Structure formats: C-alpha cells, structure tokens
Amino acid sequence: MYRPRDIIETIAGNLRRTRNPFGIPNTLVNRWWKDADLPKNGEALLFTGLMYQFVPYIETATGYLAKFEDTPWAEYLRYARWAPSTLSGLGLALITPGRDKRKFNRTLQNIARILTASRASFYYRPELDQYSGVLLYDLGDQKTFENHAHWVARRLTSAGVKKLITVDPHTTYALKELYPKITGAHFEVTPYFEKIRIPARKTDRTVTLHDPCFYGRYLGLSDVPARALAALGIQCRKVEQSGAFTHCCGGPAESISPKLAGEVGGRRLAQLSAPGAPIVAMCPICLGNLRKLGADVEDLSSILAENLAA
C-alpha cells in the first residue's frame, strides 16, 4: 500500500494547478465531443464531469503503480508532487493507448445518440464540463474539493445553467447531494438514464446488472436503470448484495492500493458471476476496475444504443 499522503498531495496539487487531478490539459482529455453533432441549445447541459475521459488515464497509470506496490521504489512518489502538474500530465498521456481513448469516446457519444433519440432537450459545452473532483472527496481532501468545488459551480452558475444531465454516479452524487451543502449552488441533476425513451424490440438477453455504489447505497436509483432496461425487453438476473446493500467493485481503491483493489473487486466479481450472465456496469470506474479482473462487463450505454441500431 502507498501513504494515502503522497497519493493525495499529487492529485490536490495537480488539481489546483490545472483543474484535472492527472496535471493533463482538459482539451487533450475531453474531445469525444468533436466527433458527434451536438445540439448547442437545449434545456439541460450534458455534464459528463470527465469521469468516462480519465478511465484510460487511470488504466495506465494504476499500471505502474501495481508493479511497484511494496516495493523500495514505492518511497519515491512522496516527490511526485513536486513535478511540474502539466509536464507529467503530458507523459502519461502520452504513453495512455489511444485505442483506450477512443473506447471511451464512444461511450459518451453512445449516451448522446440515447438522449437524441429519447427527444431529451439537451445541450453540449466542452469549456463548462470539468471534472467535479470528487475524488478528493472520498479520499479525505475536504479542503481541495471545497475550493474546487465553489469553482466549478460559480462557472456553471455564470453560465446560467440550471439543469444538468450527468452521465455517471461519482459526477451525480457530487452535483446532487454535496454541492448544494458546500457552495450552496443548486442544479436539477438528473442521470441520463432516466431520460430513456427508446421504442422496445424483441430480444430474450438476459444480462446482470451491477450498481455502484452512489447509485444504489447513497442516490437509491438502482431500480430505474433496472426499469429501463425491462421497457427493452432485457431481463436482469438477480444479484444479492444490490441496492442499498451492494458491495463495491474495489476501484476506488485502486490509487493507494491497485493489490487491495483487485481484492475487493474480485469479490464483487464472484457475486455478479454467479447469476450467469453478462454484467453490465453503469459507473467507468467499475466498468474498467471489472474489465481488469477478467469480467465480461459492458457499459450500459452500450446496451442501450444497440437497441438504436435495431
């Protein structure tokens, strides 16, 4: 295990630095946008808070931090700190496959083509989507998020923004639940899937649903990506430990301990393996920490918009 200290001064210090917890330029993450037809005017912004964009990022560098847990050279990243934010954002990019990239690229722009076919009245601005910096938050940093925190909402608030449609839990449970406490700010946040209105076709698929734990111990939504999926004709196997009782996927983890993290997600992965079907995830921290332990998982996105393409 790596001291939980180093690991949260280098996210702290590259988000105040550079607004992104890795020191990468927003504009080299988030570009999934310039490849889809985007509507500009809408009742609600598409906030996707960069959670789907990192995945690739945290692939790579979780990586290396597995090959050197408890090792001598776990000592050294207390230094990682004081690296120039933008210039080790830069190598890790760098060295994060562009494969991964345009992966998770897809995933957003599938969640645009749902919204788009429910009729969902929706609107798209790359320079007001940030990341929520949540993170800091489950880790402890409660100063670092605050201050962001007041950031993020006062571009949001400037912007005359309202309602927000957000594409994952961590991204939800920020803008839901701990920015109105903290900035005082509120918005009408509602998860994308609660948007879906797509026609029903034939299908018998069965699949497992996982449900992350803001969704389904913190937000109590684990029944309506659920009834979304039922409205399609796709049944989900029952898991027991789901809802307010679900167990986590270990991701989380993953950044002072990728060994305690494949733990913990190994457990997970035995009770969603046991109903027998395919698992699908709805949170990219889950679906990449799942992928990673050898489960045959897929984005809920991509259940849904293959019903488009019927």
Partner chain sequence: MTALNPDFAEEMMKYGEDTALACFNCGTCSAICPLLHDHFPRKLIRYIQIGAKDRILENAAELWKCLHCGLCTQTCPREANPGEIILSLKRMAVENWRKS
Contents of the next structure:
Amino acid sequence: MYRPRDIIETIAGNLRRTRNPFGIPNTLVNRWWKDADLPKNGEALLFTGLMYQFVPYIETATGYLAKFEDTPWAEYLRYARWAPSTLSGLGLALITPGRDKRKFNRTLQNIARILTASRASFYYRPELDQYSGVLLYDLGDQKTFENHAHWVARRLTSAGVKKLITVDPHTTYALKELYPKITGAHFEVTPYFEKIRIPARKTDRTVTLHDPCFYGRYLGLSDVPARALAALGIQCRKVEQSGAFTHCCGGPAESISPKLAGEVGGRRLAQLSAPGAPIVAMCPICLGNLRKLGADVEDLSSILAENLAA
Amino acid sequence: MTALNPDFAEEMMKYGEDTALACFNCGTCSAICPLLHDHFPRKLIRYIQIGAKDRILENAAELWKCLHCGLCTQTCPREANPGEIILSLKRMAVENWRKS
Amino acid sequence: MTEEKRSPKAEEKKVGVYICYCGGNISDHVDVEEVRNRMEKLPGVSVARTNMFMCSDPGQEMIMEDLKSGTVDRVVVASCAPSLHETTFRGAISRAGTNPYVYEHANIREQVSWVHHGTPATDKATRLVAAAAAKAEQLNPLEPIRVEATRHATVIGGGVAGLRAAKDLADRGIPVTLVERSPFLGGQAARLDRVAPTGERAADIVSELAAQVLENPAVTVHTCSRVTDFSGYIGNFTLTLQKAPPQDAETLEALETAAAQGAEPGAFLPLAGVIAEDPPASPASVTVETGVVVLATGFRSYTPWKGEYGFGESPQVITLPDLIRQMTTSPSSGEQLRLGGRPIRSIVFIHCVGSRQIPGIHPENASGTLNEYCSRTCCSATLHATGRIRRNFPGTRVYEMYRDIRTYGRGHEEIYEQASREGVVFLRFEPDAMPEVIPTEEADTYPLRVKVTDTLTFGEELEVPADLVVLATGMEPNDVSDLVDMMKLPKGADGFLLEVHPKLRPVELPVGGILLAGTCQAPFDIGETCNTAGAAAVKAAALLARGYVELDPFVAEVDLSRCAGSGACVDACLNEGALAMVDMEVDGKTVRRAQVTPALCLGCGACVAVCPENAIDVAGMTLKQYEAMVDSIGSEPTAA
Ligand code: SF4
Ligand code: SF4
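Taking the form predicted on its own as the starting point, write out the structure of the form predicted together with the partner chain.
The next block holds the full complex; its first chain is the one shown before.
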C-alpha cells in the first residue's frame, strides 16, 4: 500500500498545474475527436470528462506501482518523489502504449456514432471538455476538488452550456450531484445511454452487465442501460449483486493499493463470470480494472455500436 | 485505558457528516463492505463516537482503502451513511496533514 | 388416513378413540396407525380413528359425526397435554348434543413422543390410550355446578391498572369497590414525568383515569385501606378491609404538601397522585361482599444494594426514578442540566440494574432470590429521558452503558434512534464485566469516573468522566405475601403472580373469580397495563353477567349409604369450608354425616384417600374409574 498522502499531493499538484491529474497536457490526452466528424453546434455538449482517455495512462502508472507495492522500493517512491517524475507528465505519456490509447478513443467514437444514429442533438468542443476533478473528491481533497470544479463550471457557464451528455458514471455523478452543491451551477446532465433511439436488429445475444456503483447505487440508473439493450433484443443475465446492491470492481483502490484493487476486483469478477455470458461494463475504471484481472470485458458502447453497422 | 472525547463527533461535522452517532454498531456495513477488512468501516465510525481522533490519524492510510462504493451507505439500517463518514474522515486527515 | 372398522357390539358402552398425529409431533415417534389398530381391538372400543390435527375443524367434526350417528357415546382423544385442548374437545362433544363429561384425554405428546422413541414410544402410547379407554367406559354424564354470583367486583390497587379495571367494570354497570393502600390514586405512574413512547405527561393520564373513576357513582373508593381477611369462592367472596391513618414519613410529607397547597380531593399532587378522599382520622373496618376480585397490586422500583455501582456511597449515584423526581424541580431547558443548582456536564446511565440478574454473577437480594427477568420498560424509559436531556440541555453529555437495548414495542425503536441522533453515546458491557463507578479525589475535575470494558470498541477499556450516574432500575412485584397466603395465589419463580396460561388464559388465576391486572403479573408499560386491566374487567364482567357461575363438577360426592360419620375426610380436607360434618336425617334418624360445599371443593381427593368406608369419591375421577385404568395398564399389552 502506498502512502495516500504522497499520491494525493501528486495528483492535486498535477491538477492545479495542468488541469490534468497526471500532469499530461489535456491536448495530448484528448485526441479521439480528431478523426471523428463531430457537430460543432447542437442542444447538448458531449462532455466526456476525459475519464476514458485516462485509462491507458492509469493502467501504465498502476502497473508500475503494482510492481513495487510492498517492496522496499515503495518506501523509496516516497522519498525520491519518484511518482511525480515518472508517473506523471510526459514521462508517463511516453511509456503508455499507443495501441491502448487508440482502443479507448474508439469507445468514444462509438458513443458519438450512437448519438448521431439516435438523432440526439449534440455538439463537441474539446476546449470545453475538461476533467471533472472527481478523483480528488473521492480521495478527500475537498479543497482542490472545489477549486477545480469552480474553474470547470465557470468555463462551461461562460460558454453558455446548459445541457451535458456524459459518458461515464463518475463524471455524471460529479456534474449532476456535486457541482450544483459546490459551484451552484446546475446543468441538465444526461448519460448518453438515456438518449438511445436505434432500431432493433435480429439478435440472440446474451450478455452480463456489470452495474457500476455510481449508476447502480448513487444515481439509481442501472435499469436504463439494461432497457436499452433489451430494446435491441439483447438479453442480460442476472448477476449475484446488481442495481442498488452492485459490487464494486475494485478500481477506485488502484492508485493507493493495486493489490487491494485486484482482490476486490477478483471477487467481483467471480460474480460476473458465473452466468457465463460476455461481460459488459460502462465505466472506464471498471473496464480498466476488470481487464487488468484478465477478464474479457466489452464496453456498453461497442455492443450498441454493433447494432449500427447494418 | 482510553478517555472518551465527545467533542470529536461535533468537530467532524465540518467535514460533511454529522451522522456518526446515529450508528448503533450493528456491523452490517462491515459485513457488506467488499474490503473484508478488520471491522471496516464500523471500527472507524466507533472511533468517531468515542472521540479517538489520534488513533484515526495514526492509521489514516487505512481510510484510503475505502472504494467509496457506497454499499455500506446503501445497507445501513440507521441511515448513518458510513461511506460518506469515511469520506469525511479522509477530508479531515488531508486537512490535518496540510496544517502540520 | 382415517380408516374405520366397526365391530358390532351389543349393549356395551361405545368408546370412540381418536388419535392425533399432531402434524408429525406425535407421529414422528409413535406409530399412530399401529396404536389405532391395537385400540380398535379392545372390547369396549367401537371405533378408533386418526387425524393429522385432531383439534382442527375436520378432526372435531369427525368426533361430532360419530356421536350424532350413535357410533360412539363416550370419547377418548389421544393428543397433546389436556391443558391445551381438553376444553376444545369437550366443546365439540357439547356441540354434538352429548354431555361433555363423557370424555377422557390421553397425553401422548408431552408424555410420549417428546420423550420416547421407536417401539417403546408406540407401546407406551398404547398403554396410556388403553387406560383412558378403560376409564371412559366407566364415565357418567355430569352436570356443572352452578353457584349464584354477587353482582359486584372488588379491585385491589389504585394505580393505572386498578383505575382502568374499575372504570371498565363500572362502565358495564357493575358496582365496584376499589381498595388502595396509600391515600393517593395513580400508583407508580404518578411518580413519572413524560412517558415513552408518546411523550404524554403521566400526570395527565393518571388525572384523567382517576377523575373518571371518582365521578362514577358505581365505584366506591377506599384509600388508606388493606385487605385483612378473605373468604368464600367465585361469585361469593367476603373481604374485610382495614382503614388506617397513614404512618410512613414520605406519605405524611406528601399529605402536608397537599394541605399546604389547599389541595381538594380530586386534585393531582406531583410525584404522589390524585387525592381520592381525606385520610381517615382513626382506624376503621369495612366488609365487602363481592363476586370477583381483580388484583392490581402493581410493582415497586428496584432499590440497588449499597455499593452497587456506587449507590448509597456517592451522592452523585442515583436511580432513574430519583432523577425524574429531581428534574421536576429544576429548569426544563438550558445550556446544561442543573440539579439542585449543580451544573451537570456529563451523565452516565447504566442499564439493567436489578434486572436480568445471573446466578453466580449477581449477588442475591435480601430474600435470597435474583431478578432474572427483563423489566422491559427501563430501556425505553432511559432512552426517552436521555434523548430529552440532550435536546433540552445541549451542553450536557450523555452516555448509556447497556447490556442489550430492548426497545420492543411500537414506537420504541424510534426512541432509541432519536436518542442516538441527539448525540447520546452508547457503550456496551458484558454481564460479568459490569462498569465500575470510581469517585475521584481531585476537587476540580468530575466527581466520578466510570470505567467500562466496551464490546462496541472491541473489548477496550474506556473511561467516562461523570457528574452524575443514573441507574436504570427495574421492576419488582410489590410485597403481597398477605394476599398470596389468604387467597392461595400462585407466584412464578420471578415473584410475580402467575396466570393460568400466558396465551390462552392470560389474566386468570387457577383460583376461580380472581383476576390479574397490570404489573403484579409481570413488568408492563402503561399501555400494556391498560390492556391487561381491560381484559381482566371483561373477564370479570362476563363471569358476573349471568348472575351465576358454572364450575366443573369434579368435586367430592358423599355416598350416604356408606358414610359412617367418622369425620376423617373433614380433617384431611385442604380447603377450609369445602367439607363439614352436619346433622342430617338418614332413614328417619338424625346422624352426623359429611357434606360437601361444591363451590369450595378443589377436587383434590385428599378425603377419598382417608375415608375408611370408601364413602367419598371425586366425580369424574372415581376410585372405580382409576381401578379400571390400573387394571388396563397392568394387563398384557394388546399385541399387533
Ligand atoms: S451499518 Fe450503519 S448502524 Fe450498522 S455499524 Fe455500520 S454505520 Fe453503524
Ligand atoms: S464505501 Fe468504503 S467502507 Fe463502504 S462498503 Fe464501500 S469500500 Fe466499504
């Protein structure tokens, strides 16, 4: 286990300096839109919150952290501030494989295609699409989170943004529940799967859905994706813990203790594997952690996108 | 021998949660918590109730094991919001580090 | 599972034997069908049948059908203990138009299937049922004993239970005498402030009830009175009351306060109750003729022994009733609670004091007993008090040390939650590790420290500083040993009066015509007390409604053709007045012979055993019937 204090101060420092928790310039991280032809005007701003874009970097960084956890090197990390120099900034960007980055870009492109096919009125402006800061909230650094949230909210409001379409549960929760309380800015926040209106194709696919904590419990939304799949003729198998009682994937622990994240995730993976159908997640943290445990997990968006390619 | 410090529960209010005393120590949260770790989170909630602030700070790193997954908050029969209390303790610990 | 085989039998008695499976309770261990086979081969038995539940409607109807069709003319049911269902089956026989006393019961559950297994169980059941059938052959129809009943009820005790029972009886038009030992009505409830779970003022409840009783012309109230003599039987009791001027200091002080305030009868005096009448100036005696007696003698609060949690050693250790009393004269809100001008920064409440005592852990009390029961009301009362203290005095810290929190009633768990949300801190101790109350020496700190091994904190030893320690004392029954002796009342091991059956006859005593109301029976809260008092009133009213009462006819009968007037039976009789030697005409001569007063006879048979002439028998349990049973048991068991 790593000293939370070191991790928090590193992330907080990065976020303050670069608006990015890893200290990597957002322009370098957020490139998925370049090959997609996205509308510049519309009703709602597609707000990815950059979480999907971060996953490859988190995987690389935690991969290194995992290697040294519970070894004398972990202590070294603390003194040498190894984390800031190696696990942040351009260093991290360079050691992160491009293949992984492209995989997650594809996810976001799928989501844009689904929205277009559903005739949702949306637009994208990369300079408005910022990280929500929710990790700092979860880590208990309320001050840094609040400062960052004010900055993001101001940017959005001064650009006249009123409606947001989100793609992951953490960003959705932050914008929907935390921002109004902290910044006073009220956006109409809708996860993309609430916008789906695509015609069903004949299919006998069956999947196992992993409800993320924030959709299943905090926001009470887990029946929406299941209904969206059912509308397409895709069956969902029952999981031991789901909906309001869903079981965490373990991902949130990975920056502090990759080992713990693995233990918790392993228990969840056992539950998800029991029904024997392909596992589908809808949160970049869940995807990352479950895949790291060797599971073959697909993102909800790719299942939905399959139905588009008619 | 530990002397009780009733002021700590009130001090915690400024970090967000004032529900620690609502907990009646049933242990449901510890039974459901995916961490399966040493009475977590009830142990820490009990430490707030008896005002064992030093002990919480000494072992503050423990707090970050919490995934903030909310299962405990969902199942607590007293609506004591244990998960949110752990988050409040993280805030308290962070503020303490920064002050020191 | 019902099979029948009818063997034609001429002029014999026709015994029907009905054997119950008790849904497996019996049939798992007793081969019920085998017993049935054996029974139907017995000479006097005309039919033997089985049923999954004989007490069910189909089971009872089966018996009624056989009676109506003339297949049987006397009945044996083999099932559970007769205390549970004897009356059920007698009722079924009555409904079939047959005399209900041609009935015999065999207990093959408690006495067989619950204690034996396999073949021995089946064999023992066979013998018991065969013996019952043998007795049944000898049974004669009997008529219940009818006694006139005085349309009047006496209620002993003027607390909430007594007031409620008196009012309910009077509302049904029954004249009532209410007897109260003290000068006040309201009992222990009058010493409370606000009561859980509703938060009503106890004074309001007591005042309202007392007014209803005092205004009702059907009720005669005797305060400062005790029952000193008791005789008679259901429907016809005679009570002697002694009225005397109050003696004890606390009562005299309360009366002085009342006089100083110019309180009239009917007024409520805080911590004492409602003054019903002026106390007598000199002793007087009153005789009451009554049909039923309702006992509402109530409870007293447990007094801790000297040194129990520092009680009697530190003035800062008091009981919950003490605290309630002290709080009535202190400001009702403020930053900190103040008692006698002293600010209270921190209070520790300790639960289960004088309740749930465990042999080997808790010392016995003066009478060599332990209060092993839960007093049921102290948890809610304490939580109600602590929540209110926290709300009204935010600067006073409150701790509760408990063994278990038992907030069992509707609205009670909410009191517990409310107290938690008001900031009461709870600590839990094991019974063999009681908290230790330690006086401190330093003048500038808290006068007491309470040390506890707290199971909620994983068995750590914690220490709480305290200005006050409050002991949540439980309930003990009032000392009614005089009534117990006079009326021959049964007491439970816990010292409370004991009902016939906790569920089926919850307010009745085995002594006919005497009923239970309130906390003389068990710890109850005020609501439960009113429930039992209402139930006792209804039972009493039902007993008196017809002007007579019917009693079971199982009483001694003298065979005058045999009685030689030895009088041995009268000497042996256990219930004074049940048997007497009287002069009577027999064959034109005046002789002294034994005579039974059926309403007083207990049917115990002590007289039967001593009569040298075999001239006395208990109806329904005659020597001849028992001989038949013994012969049956002694004979070779019926083989399959
Ligand atoms: S579930 Fe709630 S009441 Fe029970 S121990 Fe946990 S926080 Fe306390
Ligand atoms: S929120 Fe934290 S304490 Fe609560 S169940 Fe999840 S991991 Fe355990």
